[in-house]
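One chain is shown next in structure tokens, namely the form predicted on its own.
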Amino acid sequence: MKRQSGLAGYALRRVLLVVPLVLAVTIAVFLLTSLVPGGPVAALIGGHATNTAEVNAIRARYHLNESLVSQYLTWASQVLHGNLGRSIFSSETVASEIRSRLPVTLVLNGVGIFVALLVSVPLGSIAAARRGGLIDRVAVGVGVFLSSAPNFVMAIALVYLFGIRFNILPVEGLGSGLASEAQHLVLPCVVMAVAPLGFMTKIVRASMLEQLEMDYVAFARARGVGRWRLYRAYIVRNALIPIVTASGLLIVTSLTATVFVEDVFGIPGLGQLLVSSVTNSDIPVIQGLVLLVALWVIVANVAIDLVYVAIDPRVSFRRLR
């Protein structure tokens, strides 16, 4: 009961610490328009030909005649109500653009990370248990190769092999219908899982080896504790701490891979939207995407912190204040 109250208090403190960070992020995102040559008006016009009347209308619509603080407060109030502005290129609301593309990006990231963990955790664990054996050497080789292979090389190789050479899987677009969409997402999900799989295999193996060399393992074996009980009750639990931390890094780094993968395979997700918005200087969309990614990273880090202290019984919450 005491530990549960400590965890709840720590969670509350972590959430409260996020508030100033989110505030700083919103200010930075708001100031993106000021970085464009010509200021906010040039950013909102997007290079399109216009006249003085249209410029004055844009300044009035976006409150550009007010002070910078007043402009930020107005923008932040709109963001809190889900209004991220309107795309210059498509004239659609930024919220609807993001909402329509978010599911496929979540699928790519979620499936990629899930597959990577599903394969790397048992592979790394078995490799550590069979240290120096054939499985260990294979696991180390696979980990080094996959974590070192650039995403664009892997994507091109898979496109050629499965899409052109053998024509087994589609390599462009998303298709229509559940079955077609699943087929179109196979290769992108594989590319998303490749680098994390290699990285996590090395992390899991190293973490498990560290635990196997601990004194408590030798004492438990001397008392006659069975191998599988020892693994299940002690080694795996203690090895989870660096594994969970590394998993949090995957959530963040997978976003960069998403941009490339969606662009290569022509998948209409947030990555492709970001590329097109940068190409078209669509500042409202860029602002919305940057804000979403920043919040994504913040929430992921808070979640990882909470999972970390939940699985580690040695945490002293008084020291975390």
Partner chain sequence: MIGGLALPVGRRTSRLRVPVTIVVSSVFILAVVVGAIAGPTFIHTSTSAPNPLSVGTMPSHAHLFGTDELGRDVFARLVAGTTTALTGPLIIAISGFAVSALVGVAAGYFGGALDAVTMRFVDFMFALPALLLAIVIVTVVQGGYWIAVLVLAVLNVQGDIRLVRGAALEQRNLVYVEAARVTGISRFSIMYRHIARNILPILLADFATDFAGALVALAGLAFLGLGAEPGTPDWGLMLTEGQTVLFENPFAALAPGIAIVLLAVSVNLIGDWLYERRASAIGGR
Second form
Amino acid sequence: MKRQSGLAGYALRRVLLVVPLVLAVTIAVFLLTSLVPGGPVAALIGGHATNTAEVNAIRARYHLNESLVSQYLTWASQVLHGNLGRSIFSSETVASEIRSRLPVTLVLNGVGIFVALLVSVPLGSIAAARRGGLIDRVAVGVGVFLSSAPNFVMAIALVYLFGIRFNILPVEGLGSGLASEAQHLVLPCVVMAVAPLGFMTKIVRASMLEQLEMDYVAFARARGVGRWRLYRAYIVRNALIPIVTASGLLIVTSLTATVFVEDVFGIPGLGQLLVSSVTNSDIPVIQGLVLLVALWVIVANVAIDLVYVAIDPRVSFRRLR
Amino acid sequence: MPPPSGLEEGLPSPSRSGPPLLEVTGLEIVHRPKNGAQRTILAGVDLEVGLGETIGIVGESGSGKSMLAKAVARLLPREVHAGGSVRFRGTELLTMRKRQMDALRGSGVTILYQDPFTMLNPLLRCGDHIIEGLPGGTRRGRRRALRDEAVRRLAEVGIDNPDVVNSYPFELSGGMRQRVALAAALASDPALLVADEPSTALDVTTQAEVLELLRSTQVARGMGLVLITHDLRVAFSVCARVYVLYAGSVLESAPANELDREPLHPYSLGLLVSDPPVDRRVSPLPMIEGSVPSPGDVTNQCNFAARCAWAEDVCRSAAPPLVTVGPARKSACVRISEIRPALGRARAELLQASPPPAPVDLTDAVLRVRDLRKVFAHRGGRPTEALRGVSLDVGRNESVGLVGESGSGKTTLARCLVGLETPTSGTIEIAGLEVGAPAAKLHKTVQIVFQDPYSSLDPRQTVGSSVRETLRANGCARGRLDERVAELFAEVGLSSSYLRRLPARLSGGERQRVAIARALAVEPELIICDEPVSALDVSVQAQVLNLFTELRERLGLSYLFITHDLAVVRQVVDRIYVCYRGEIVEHGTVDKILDAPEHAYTARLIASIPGATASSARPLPAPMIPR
Amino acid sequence: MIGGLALPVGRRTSRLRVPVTIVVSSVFILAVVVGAIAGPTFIHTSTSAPNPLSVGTMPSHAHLFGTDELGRDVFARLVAGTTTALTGPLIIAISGFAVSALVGVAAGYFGGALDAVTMRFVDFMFALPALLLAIVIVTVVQGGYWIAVLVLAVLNVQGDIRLVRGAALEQRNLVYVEAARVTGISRFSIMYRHIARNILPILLADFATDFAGALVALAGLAFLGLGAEPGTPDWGLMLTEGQTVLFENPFAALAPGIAIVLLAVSVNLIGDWLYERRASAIGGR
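Can I get the form predicted in complex with its partner chain as well, since the one above is the form predicted on its own?
Next comes the full complex, and the chain you just saw is listed first.
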């Protein structure tokens, strides 16, 4: 019972720890505009201020004449209300730009990570169980090769193979209609899955091998604990800890991969929005995206920490002492 | 301690009807790495365990005893292969189908491992470790009944608190974990339990409890028990018969009491006498020269020949067979019939008691500790008081023992003395200088020799360079360095051929000699010896202890000898302080403390020594065991 | 890893077996290095002059990997690109090595405030998607290749510090370090002779990981048009520019892509190998 309340307390504390981090991130994002050569005005109007009147209008509109602190507070309260400003380029609100592009990016990330885990966990486990065998060698090769091959190279290779050489899958855009969209997303999803697959195969194999060497696994074998129980309650359960850590990293790196994949395949997602806003120096959009990504990363990290507590009874115990 | 089962009848194995429970013949274990040289671990071992019998397998590091245990349960690591025959109730195990073998583990054969801290699954509650081994324990439902059974099984191993069922291993002490592990091993009611050093990782008093528990459950259940240990006295206290294993071969097998009375192999004798007696001081301690070879290095000769005082050409011309030398007794010494009387005489002479040490004048103390306290703060927790007002003195050229178990604060005290920890309050005065202000000067007068010679040397630095660096750091002139390094190595009995070796190529004893040489390089007045021999093989311990005694006489050193081992303390110190829960509970001369302890804790420590009462020449006063 | 080469190592008689994959990787890396150093002396084809008469031609005797969208020789550009392919990643890996060796070891050894501050920084950086951040920063400050190298060097260092600090912390608690302290060996000696020497395999393996990661990251930035100036023979840039003639001459894009993959895989293989050997090298117990 004591442990239960400890768990809730731990979770609460873990979430509270995030507050200063979020504050720091918002400040950094806010200050992004002053990093731009030419200062915030150049940033906000896209670099070509024409006359003093326009500059003054901008300064007034964005409260640029006030102190930095009050500027930040104004900006932050707007952000809290979902107002992230307007894109300089499309003059749409940043919020609506993000909203319309979020789904396809989520699909790419979700499917990529899901497929990667679906393949790497069994592959890595079997490789570890049959160490030195054929599957193990395949897994080691897959691990090194796929995790080192950059996704943009992989994407171009696939475009060439399936789009040009054999011409069996669409390689550009999203198409229209569910069936067409699904078809268009096959290759991008494959690319999204490839690197995480390699990386996770490495991790799963290594952590399973580590477990197989553990004293408690040997002792369980000696006691006649059944093969299935041994795998489920001993090996997999303990190996899950490093695997969860790695999955957390995956959530972050996958987001970066989206940028390249959407660029090569011409998919209108957040990655493409970032690239276009970056090339157009569309600072408000960049701010919105960075904020979103930062929150995404923070939430992912907190979620992973909470998963630890669920898996490992020692975590909350250690913190409580 | 009551005599072990089977001893009363004086029978080697209590039951002779039908095949023995376990019959090992010609067992060979070989390590064949994929790329690397093949290495023999066990070279043809025969042994037998009767129904309900307890046997001991005694060996030092490299004897192959742990691999023997694993081979019996067919749990050898990768690239290690077994040949020969292992029969369990008449059925061959080595060629048995994998699936059948899986089914046999648990209910047939089970191994209990050494380290309670790594043996249990950290993510599984203690109860689940037991339940999964119970008949039908993995089936769903019946949760309640199974839990009740787990509580009963915990009670069997002396854990009366039913809540332990719901605890995780990390919430329990080492002794408790070892009990839980035993309950887990017993859950499937094995016919044969192989216990591999089950008490070595535990504190002295807990050790004795766990051994007693093993013995009593073995009797109650009538199961076969194979106890694997490096300590002959542990084996004598639990086992009916003992096999002495050395570098992969059995050198002697005999009923425990007979082996204790008269060992019939020079190695067994050496092992017995180099384990220092607790009841008297022997000076110098008898010792076996050299160190334990790795099996496979010694072929076509007696494994022990290189270290044996009685070895002759016959011993080096062929591997001697294990032959019957008496009722239920076998020895692998080809010269045993010639040297038997000599062995007996040697034992009596070697263990002659020496006179007690002369008292030392304490007015000129090298070390003076007054009311030392050390509190460790924990973030968000209650602070722990490691030292609660400790006072002690070490006189010039005196050797003082500090005795206690883990958690008694003795190691914290040592660390405070050499400046690795800062005491919370109290004073330390070394050679007339109060410690605290000029910390840099401290190491010049006091040095420490750590317990673990495997980690106390930089693994990537040659041992010569290690000592050299210390000399340099302490202002030795560049021109005199080589000379001083050679001197120091000679001082600790190492030839200069060792200078350019890395620690990995030295044995434990040799590394400890290097560590001592490094401490001497500073030319200290006082050396803190923190369990300096407890990680060493029994046959090497005596060498290092003698070295300490010699150096003290030759260089006029003073020692503070920290240990849990009372037998060691008897040999090398003049006075003893007993440390318990951060306080000194008793102090006095060795003879007074060990022969007539006043504090209950001291008495309990003495009572925990395996076979202490059984083999004592002078009976000890009845121990009061506080509960 | 079927075969292998046996090399005698040092004074010891034991032989070190080097797997074939490691040999092949080393040879490839060597070839790239040779290309970077000696490339200009044996490649005389221009890498920048456009040739409108032979745009996107397939491989031939004249052009080993064909030509790109401006008719430039892909092979010559590939060889010329070795310089940027090696320079940036080397700088990033070396700075990671140096900073982590200095700060990581000190933080691990001293603990306390230094460690707390370092770890706060590292933890903060850890939560950031480095490449994404690099994309944003390089754009915003409108920097080129060297800015990209600088930004990646800063973003990369946290992982190195974390790793080295952990390893140093582990060493710090080993008895040999305490023994050295007690015998009066200076802190500097303990940290940068003893500890650093013992964690060297980790540092080297980490160096390899850094190098491969930086190679991919820089190529990625160039691929997005950030970093290398348009027109320079940079593998990442060649990849993105070659896309336009993917139909005519796929090698214009695939050759630099494959070069990146091979170099990254080779370096990673050697890094992994170094790391795995650590256990067998130290395990003296």
